[in-house]
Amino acid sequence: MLGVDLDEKQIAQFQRYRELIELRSRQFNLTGHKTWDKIREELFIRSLRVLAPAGGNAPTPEWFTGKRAIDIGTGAGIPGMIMKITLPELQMTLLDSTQKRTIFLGEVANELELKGLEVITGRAEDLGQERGHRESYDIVVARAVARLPELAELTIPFANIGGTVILPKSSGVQDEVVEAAAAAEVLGAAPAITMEVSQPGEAVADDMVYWMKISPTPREFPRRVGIPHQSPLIER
């Protein structure tokens, strides 16, 4: 469906994968899907949304690789490490506040022996400022951290000129989308596309919004650690 074979080394790393999630689910507080059917179909083949063509502008799984790509928020590597595996000439950064979860994806990147891959612990506030970091990446993706205000900051800073920032989110968005708009032209972004994307799987439909980055961020923002979420940019 989505253009992609996955061949025998793939579907290892994907078994194993959910092993290791199953084993320190508790342990790091990944997830609250306990059974395998959960896992794979709201975390492994739900993720894999971001990678279908959904007509119009929206990228290929094609367009992905080889490109540069950053994971904000990315929990138990969702939809990063997803990405990565399937499309293993992706250049994938996984970023996460919480030591204990990079700690466990530390141990995914080894035991799945995945090159370009990097696992940082920190804050999309102070790394979007970082140089190497800002305004690095060709792709980003947060998958349902924050509301769309405060994930354009969170998100925008970190595409080069041309890159794109894709975020699923639940259906009926468009709101979050109007109220994101200042936001998002603020931070270099051109307005934001959104298409329902049901497939593959069997879960609801998410709403793929995608930023296309067109001009420089300016150099105060992202704003420290907190603001974001406190004081997000909103028009009023």
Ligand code: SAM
Contents of the next structure:
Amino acid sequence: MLGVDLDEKQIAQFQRYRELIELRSRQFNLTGHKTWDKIREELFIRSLRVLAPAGGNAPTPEWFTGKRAIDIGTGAGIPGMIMKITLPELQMTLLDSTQKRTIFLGEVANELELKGLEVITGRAEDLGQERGHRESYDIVVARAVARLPELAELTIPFANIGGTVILPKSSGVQDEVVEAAAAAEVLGAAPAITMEVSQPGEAVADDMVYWMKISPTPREFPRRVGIPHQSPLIER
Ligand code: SAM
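Please give the other form, namely the form predicted together with the named molecule, since only the form predicted alone has been shown so far.
Whole complex next, starting from this chain.
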């Protein structure tokens, strides 16, 4: 369906990734999805929807190849690790503030011998101000991290001009998109495009929210750790 053929090495990488998720989930709070059915459907297949050609001007898997991407608040590697295994040519950075999770991601990266993958422990608010990360990515993804007004500040500063922020959300996101419109504009994004993606998989449809970066993010954003959450950029 994606037009992507996985070779034997990639299938073995998915298998080992699954085993490591199952193993480490028994030891600490890695992800809420612990059984193979849930890992397959909610983590693996649902992540692939980011790569699914959703029609219109939405990106296709070829569009991602060779680009530089970051996954903000990746947790167990969702969706960034799945994107990286599926499209090995993608340069991927996985960011999470919880060290237990980034240690896990380092273990996965080593075992799967993934090249072009960087794992960083830290906060989006800090990294978004750092040279080499700020306005440095063609693709920025984040899933299940925050509502859109806060997420705008945690993601848009990472995108370069012409870069795209892609946010998988449960369907019915339109109110959030409206609420985040002023924030997205201030941070340098064009108005959001939203597309419903229901495949691959059997899970309920996701709304994929796309923000294209069209102008630089003002220097003061992202603000200090915790401020985007406490005081999101909402027009009052
Ligand atoms: N994206 C994964 C998924 O869809 O399964 C994980 C979602 S989990 C609910 C949210 C993750 O975001 C947690 O692992 C948390 O540590 C991380 N996180 C929350 N705020 C963050 C921030 N400001 N900077 C970096 N990571 C953050």
